[in-house]
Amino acid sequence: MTAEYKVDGAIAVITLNNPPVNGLGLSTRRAIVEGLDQANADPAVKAIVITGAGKAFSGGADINEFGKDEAHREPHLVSLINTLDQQSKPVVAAIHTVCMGGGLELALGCHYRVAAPGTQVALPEVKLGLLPGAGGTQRLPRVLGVETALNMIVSGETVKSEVLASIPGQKLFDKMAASAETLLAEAKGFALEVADKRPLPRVRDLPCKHPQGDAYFQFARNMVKGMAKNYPAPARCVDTVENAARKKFDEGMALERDAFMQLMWTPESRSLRHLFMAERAASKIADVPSDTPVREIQTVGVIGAGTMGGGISMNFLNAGIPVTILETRQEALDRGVATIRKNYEAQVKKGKLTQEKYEQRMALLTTTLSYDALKNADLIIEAVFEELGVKEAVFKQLDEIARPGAILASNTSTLDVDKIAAFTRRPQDVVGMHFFSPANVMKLLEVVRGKETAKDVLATVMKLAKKIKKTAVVSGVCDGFIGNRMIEQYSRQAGFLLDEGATPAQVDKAIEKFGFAMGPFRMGDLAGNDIGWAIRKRRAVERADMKYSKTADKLCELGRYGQKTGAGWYDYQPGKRDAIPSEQVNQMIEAHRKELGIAPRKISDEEIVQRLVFALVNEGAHILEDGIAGKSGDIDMVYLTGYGFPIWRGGPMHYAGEVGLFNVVQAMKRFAANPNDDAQFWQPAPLLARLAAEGRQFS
């Protein structure tokens, strides 16, 4: 059962059980009706408490009905919160740990809510594109006050219970618990308490409204229009929340259930809840069980202490990890140090870390000029040049002086893990650990899998991603992985774009009004195009049949490497990072156009997205062949946490399917058709034919 169901005396108690967070699920709602019908046949029963096993009281709808039929077959939560309403035994909702969405709108639907201290209480509907859809938009602002409900609406965000209890006026609580552990025995006393009182309160029947009225909710609009402009949710938040306002609670409850379905259609909606989805099954491996044991990691030796090598170490010390920095040279080491320092000293300067937490963290961090510092560190990770002989050299030492068993991790972003493995005798040992800069902030980690890598490694890895507050993705192993393989691609079109008329401020002003936190020429005068530039000179020899454009490599040769030398795609100013467009850059690349005796045409903007996101998804589905990726959805992932793909379009892979893979293919011809594009690589990758041939998608 995923509710149970006892009788203590004159009190029913409810329990939910549906582990983890007690979702509730079709059974679980069944469950719940079922126990009151029972303690309401049940003379002896004066009064019913509702809880949660475990840790939590309910976090809400149950993810493995989103989007089937059991989310909506009856009783669905409406109704169940409904037939709470209509109790003729007073109904009390013993609260702990996590209330969140559905779980808060259960028990606004109680007449009496008790609560333990440290509750996690949110509704985080808009989260997923939505807004609560059983009542919170009608209930909350009856017992918190419209401001409050509607912040917390909009927001998504949790709040302490304490808190909520601390508001002047605030019904949400009864009564506050002493602790978690009493607070089953005081709901229980409180519900016979107030076994006899009648009538019996329902949050519908509290007034609600604000004293400014129309002056609160236009203001109220205008904040959420200026920071949810691609999120159609929060504005529709703060009409229901009006309708709460200013309309019987009936009508408000039927319009908050017309605006829910209505979001829940949207294109954003879909792309939120796909996210979710997608996050929580990354970590997920089809080969390797939940159970598998895994390693110890207490100590973490990290190689190199440049931009990466520091950015990594912080992500361990952040846990509370403690970290040895190995360097050749003392004033690199004292350089990756510094900018460690700097980095926490700004964070404490914003309020974002206290003195003595940064102090914490730095007193967890050792350097060393010796490898055998490294000896007894349960994870080594090198994060040195990207050259497979300087990377010989490192795992030939580390394999010389790590203990049996530690794990050995390369930051490599496109090299072979096998062959890095292959420098070692405990090539099992071995794993890619791929962050992306600044190590520090971005959520990815590409997690490498070599041919050889244990399950127990893969399992350690995946667990400590989480540690350190990382979204962690497996790949296979290619060159490039996932990201870097698929980003070729987009960059080689973003090349041809230049060779056939467009600009570089006008490919990436068109890719960003599409969401892309930032253009491909932006990003690579961002990340360096030397990098770009060395990667290219070794995949000529490679795959010398790859075609590309030659401007970033003229590029290079003028010595314009982006930021760090003031100039590449476009012209910086000393100190700033303003992208000032280049009328050097531009004679260079008509320059070039000459030489290639391409007469230059208008390019549009959806010509220009649809080239650079479509690459996206050919290579992707290519990927997915392969086996480098395990599902659609880990794709998505990677281009959302680490490429700065919009969220509200859900991933390339995802958003290929909101497009239609059929009309995608359909493009790809017009693109194959380009004498100055690939016409090899547009031939879409049997995976995305078939999957449009049969109208369907990757997920």
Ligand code: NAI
The other form holds:
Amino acid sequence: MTAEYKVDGAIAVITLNNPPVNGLGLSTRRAIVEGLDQANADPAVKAIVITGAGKAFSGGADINEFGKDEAHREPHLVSLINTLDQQSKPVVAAIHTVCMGGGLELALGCHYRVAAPGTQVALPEVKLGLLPGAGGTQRLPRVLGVETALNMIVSGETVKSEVLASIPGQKLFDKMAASAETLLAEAKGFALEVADKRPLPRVRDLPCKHPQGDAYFQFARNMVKGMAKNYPAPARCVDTVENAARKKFDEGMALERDAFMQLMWTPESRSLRHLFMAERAASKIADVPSDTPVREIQTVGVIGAGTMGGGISMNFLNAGIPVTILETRQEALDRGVATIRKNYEAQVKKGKLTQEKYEQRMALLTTTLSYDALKNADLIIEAVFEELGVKEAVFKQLDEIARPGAILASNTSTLDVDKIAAFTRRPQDVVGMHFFSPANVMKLLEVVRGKETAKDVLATVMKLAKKIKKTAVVSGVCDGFIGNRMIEQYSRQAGFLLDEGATPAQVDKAIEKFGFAMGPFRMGDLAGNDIGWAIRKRRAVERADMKYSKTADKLCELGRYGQKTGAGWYDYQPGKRDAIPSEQVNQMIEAHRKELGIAPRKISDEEIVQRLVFALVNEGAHILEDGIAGKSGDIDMVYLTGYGFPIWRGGPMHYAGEVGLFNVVQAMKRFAANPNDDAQFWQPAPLLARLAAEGRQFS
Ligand code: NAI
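The block above covers the form predicted on its own; next, return the form predicted together with the named molecule.
Following is the full complex, with the preceding chain placed first.
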């Protein structure tokens, strides 16, 4: 049973019991109605208390019902709340821990609300591109006032119950309980007090106005426009709250319903819901059960105090886990530690970190030049130069000194993790932990699963990722893993576009308008064009058949590595990061075009976006087929959290589904016919071709 019914004297108690957060799925909704019916039929019952078992009053909609028929089957949440509204015996919500979304709307349908301090209260629907669809936009302004309610609805942010209770004139809570422990008893006592009071107060009957009316809503609309230009939901939140202030309750409810249904069908909401599900799914690995025992990680060693080693260390220091960094020279250690200090000090200056926390974190950091200092570490992450020989020396050392059962991880971005594992006598303990730069900031962590990596190692790293607030996605071993293997195809297309007539600025602008945080050329200048150059030199031997535009190499031959050399695809003024289109680069591109005998043509922004994005999609499909990624949502998570793919488009694989795989394949056929492109690459991956033919999507 997903809700329990019990009678205690004159009070009936309905306790939601649908772990983990008492989601309001169909069976829970039915059980609540049954409870109400029982209470009504029992003359001894004078009042009803609704509460939640375990760690929530209710977290709202049941995510297992997302996109399924059950979500819409009666009693629908709106019907349930109407039923509550019409009860002839008083209904008191006893609220604790978590009261969000539909859970808060349910509580607002009760006659009274008693809350425990510390309860997290929110209407977070906007984060899924929606608005509260069961009266939240109409009832919350009536109990909290228009401004507070609108802020909560537009931001989706959580507010603590005691903060809301302190708002003068608020009617959200009729009583604050002393604690979560005493909540139920206090709610029952309160129910007895009000048992005979009539008429029953209903939130829907409360007035709702804003003293500045028009001016306020205009202001709110402008604010929202600036903050959420790619999302339709926040503006609709303003509309619906305005309706609460201007229209009759039932009319406002009907308009809320319409707006909710319209938002449900927007690509933005579909993308955000996909992201929500994909994020949860990414931590699940098909053949690693969720109850797999994990190894304990209490101390971490990091090898290499360079760009990545420092950032990686900060993640663990932030989570309160002691770190020992090892280097070859004292100067390198000093430089690394100084960078970590500088990063923290910048946070302190900005008021994002207290001096005390900064000191606590630094106190967890030790440095060493000797492997001996790592012999008790539970996890050791290598972040030395990207050369197999250097990695070999490090892993052989680690094999000698690390304690049995310690996890040995490599942050390599391109090398074969299986080869690295084979440098040790314990390949089952070796795993790739591919952080992204800056490693203390970027959310993504690619967890690279070698062919011998033990399941408990994977489970441990996935759990640890959560602790250090990363989005972890499992990748198999291949050149570039998921993210960089795909970005290579994207970069190749960017190069071909230059050869055919586009400028770096045009390509960047087109893809940035599509929503990428940064186009490929500005990105190259930021990361350093020499990195890709080195990789291409290596690949020229390994994959000589791969066709590339030569412009990127020519750029590097000019010494234009990017921002760090003051010139790359763009010019830069000293100390500034503004990308200024470069005459030298444009001439270099034109000269190369002539060498190739290509007559430049005008390329549309649409073609630019399609070639860049569909290149990701096709390679993504190969990656799925090869089993490098477990599911298409994992690929989307990689792109959303590590590569600046626009969130509201849901990642490349989801986006392909939005465009329609049929259309993607048709476009690819056009691109394949372009003699200056790579016809071979544009053959749709078999998986893509099959799904397109069947009219299906990746997910
Ligand atoms: P880096 O050159 O900034 O730092 C490497 C550090 O390792 C240097 O401080 C060096 O002194 C130290 N080192 C070299 N050999 C060593 C050894 N035998 N023992 C101890 N320390 C040694 O390089 P970066 O950028 O931090 O890269 C490190 C690793 O992370 C590479 O495998 C790279 O492919 C990978 N990576 C780099 C990313 C980036 O954006 N820079 C992103 C993701 C991965």
